[in-house]
Amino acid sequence: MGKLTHFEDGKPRMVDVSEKAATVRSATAEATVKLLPEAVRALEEGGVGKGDPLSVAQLAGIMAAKKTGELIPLCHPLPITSADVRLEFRPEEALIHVTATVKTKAETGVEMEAMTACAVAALTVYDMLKAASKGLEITGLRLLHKSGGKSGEWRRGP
């Protein structure tokens, strides 16, 4: 296992980057959003009385990905360069499900951004339906991928 980075002498701490180059760098993270019925019913019939939860839930994850600096305590500033942020509403499975991919070119990795991303979608998408159905559920934050700087790629296995 590797060091912390975020901890000396116990203490927390900001990584200094400022020796590293900036790289391309990219990440995807997925997170599910459990429905129950009355959602899924609510999402079919647009009665959602907000506006298209989905579309909604999209535009607030990209803004989460570009504010992720401000929310994650030690994570640092970064100039995103790319935001891509889907949900793909599966009726027959009752549930939505999240994935974001963000790129920089930076001397860190936007693996927190992906993840911040979906997280504030998935989130989203609670607060458009929970109307309908307060028992939605979100599971599955998770990373999938990530590419750049010196660790590399790394790909979650089946």
Contents of the next structure:
6 protein chains.
Amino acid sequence: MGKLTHFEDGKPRMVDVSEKAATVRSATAEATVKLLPEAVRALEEGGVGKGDPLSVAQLAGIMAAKKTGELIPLCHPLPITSADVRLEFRPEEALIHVTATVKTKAETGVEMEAMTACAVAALTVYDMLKAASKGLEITGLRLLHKSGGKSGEWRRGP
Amino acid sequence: MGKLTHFEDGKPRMVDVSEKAATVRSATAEATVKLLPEAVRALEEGGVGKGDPLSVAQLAGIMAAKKTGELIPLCHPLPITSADVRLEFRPEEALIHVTATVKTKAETGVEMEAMTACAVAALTVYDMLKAASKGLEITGLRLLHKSGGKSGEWRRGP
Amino acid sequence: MGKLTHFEDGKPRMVDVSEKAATVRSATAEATVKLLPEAVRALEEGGVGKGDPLSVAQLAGIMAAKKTGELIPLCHPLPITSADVRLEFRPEEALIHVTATVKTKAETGVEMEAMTACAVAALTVYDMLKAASKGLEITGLRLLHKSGGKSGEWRRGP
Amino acid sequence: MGKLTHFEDGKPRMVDVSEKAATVRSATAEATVKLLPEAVRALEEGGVGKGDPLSVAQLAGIMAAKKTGELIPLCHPLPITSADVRLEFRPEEALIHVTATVKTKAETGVEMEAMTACAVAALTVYDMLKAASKGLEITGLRLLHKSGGKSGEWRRGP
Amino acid sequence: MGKLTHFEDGKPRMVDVSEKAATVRSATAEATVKLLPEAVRALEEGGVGKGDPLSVAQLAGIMAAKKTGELIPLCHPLPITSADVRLEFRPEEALIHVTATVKTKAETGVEMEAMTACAVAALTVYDMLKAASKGLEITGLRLLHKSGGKSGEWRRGP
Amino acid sequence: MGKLTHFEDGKPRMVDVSEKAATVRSATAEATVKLLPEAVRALEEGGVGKGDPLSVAQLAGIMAAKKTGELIPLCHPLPITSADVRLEFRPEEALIHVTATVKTKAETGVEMEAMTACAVAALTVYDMLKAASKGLEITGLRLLHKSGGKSGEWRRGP
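Other form of same protein, the form predicted in complex with another copy of the chain, not the form predicted alone:
Complete assembly follows, chain above in first position.
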């Protein structure tokens, strides 16, 4: 209960999952980019329709899911079998909402892959809007759902 | 004003900075990992003192700063000259606070490097605590300060 | 028929192969580097026999096969089980011919790995010859054969 | 004349450019993806307008320019200052034409970066169309123009 | 007996393991960093207790195990299921001893992953001590044990 | 004297070199692979002449020099301007001797790049010989010489 499985005798390690079964696992995460009025305007004027910033960020998120094992020191490298990243611009709420669902068939889950995909998609939005508006903020980066593996399903409560 | 410099004719591109001067530039960003009580307990019991999760996250942040150009599609690859990432566990507020300051001597700034370092440090904290507590949330990922370059100094208002 | 499986609702995604069976799959691709007379001479004089440019290109191709998932945004990362890249210098035709055969045991095929190995081997040849001859051209980069998986065998017609 | 500068005593090496001056350098390359009728149809139906395959390939090309030093064994790692990749679908000619212009301020040129960007953009087009049409072919991958450095300007003849 | 399996007709290739069974495999390697008196002193004074160099090196070793397939040209990329790197400072012997145990469930073994983890952990120690003492030396980098696969168990003799 | 510059308040950081001058710097390192009789035989029979293991290792060393900043956590990413890796097979001494010289024009030195190039070249030799002989050992990985920068020249004593 509350054990930090990544540590043994106070030293970090990559947890041994050699004897676990490879099963289909899925995880979904979300994040929000809070926009200032000038960024909302830039997005509305700058052409969300054609070749838009949201497409660049979506692709960055998919590619980042594949880099998770390189970025997060104690993560297992996993053969991702699916990555779906979506960005929704909600001008009336002055935000962009990001969700990512990642799947694998492996010995351990893909929560970190879904979280990393959301983070990098959101950072990419920031990168493209920062010339217009440096004050943006990324918030609410969190896991929504996971399934598969011995620990089974988990869903964020309301 | 409000122009999306990463786009030309609706198509993304890496902005041309060939003719800009290489000067010393600095950027500082922050992020917060909001903890649930079981994560606070795990950190307090699990040994923040020795070989602790915060050190792993700190190093992950420094290494991620160097990977920014690989992760953010339209970012310039920059020769980072300094990276300082700090994590502070504040049990009474049930959070971990992350700050990152990155410097370079280059034609363009390191805002994205500082933001990415914070994001990956926070994701690494999440990774190490997720066995104890999946409901953690990363929030307040944002730029605090930048200096150097033609656009000069910027500091987040209060 | 003619469906772009990498897109859903007009948005790119990594196709979900979680429920497909992991089977042995193989793919072979080819490319041609068309040489100018000065490059043919440089290769003939410069020592194709010892420590030669073709060995460097061959190794670059093998290593690139392993990087395919990083380069091609919607490609699945695959555990390659074999990579064989061959370069043949045909001075009388003034060309270098490249072939690559890649195998995996996975849920999806390795066409892109074979194509990428050929492309990078050919680019490496170009790199080593460009001081002698900038006008080289890479041509005929294409799939020759694939086998394995539900779609079965495919072979380029004559 | 015709010397293979990447080799010394028959052994490959990364050429020493330490004493050269860092100046602005630029290179432009091109490639062509030859389409079959079913791929032309898939592109026309599948939505070149919205979230289209050409945007994915364009971004892949830009990101690949930054990875050139990792892919081509004897290439110097260069701080790219600009990358502009364009794809044009010409249905009447049954092809997609790719061009890439890359710049740097460095001791050596960016021909390989421009060539690699074109190659990976073209490979990405292939990846997205291969479910519809495996018989595609990448051709005409070659340098169009370079400027900067001691060797000065070079332009492909007609 | 004595055959170089990575070569065929004098050309390097990635050995084909497609038809081998994926089984659990393990390997352990070791290395020694020989310290000079000033490095021993720096480590003793500089705080091996808190946030110490050995933790940084340990993490670098774990992360390097995941990069083995990128570094060693003919290595298969393997989904590592466990990585455990330990560093022990022995001031009386004026050395740091490194061991790494890596596991996978794959068609081929993880000797190179264990060796690479030890090498990079030792190099990282060197990096952190080189300001105090450039004369350090890494020695005794070798395999101690492997198990799994058709060739079975191997253990270094006394 | 003996200060661990990579640490401040017991926490690791990437040392700030923003204000240092970019000058030409060079470093040379060496390593030795100690061979057993069966490995000497394998090398002698297996064709050191054509497409030989030493060429593969040499290239791996050059490419690893470019990856140093990714592998060593607190290393600055440096624009390498030259990398020269040499391997010499000395059958009568039953060893392979590796040397690497790396140069840059930067704010800090390339000792780690030279050391990493030697380490990865030696590991690659090990990889190619391990089927014939697992008992090989890498030893004497150390800096021979460095020049450039404020700390000036250093040369290993006899």
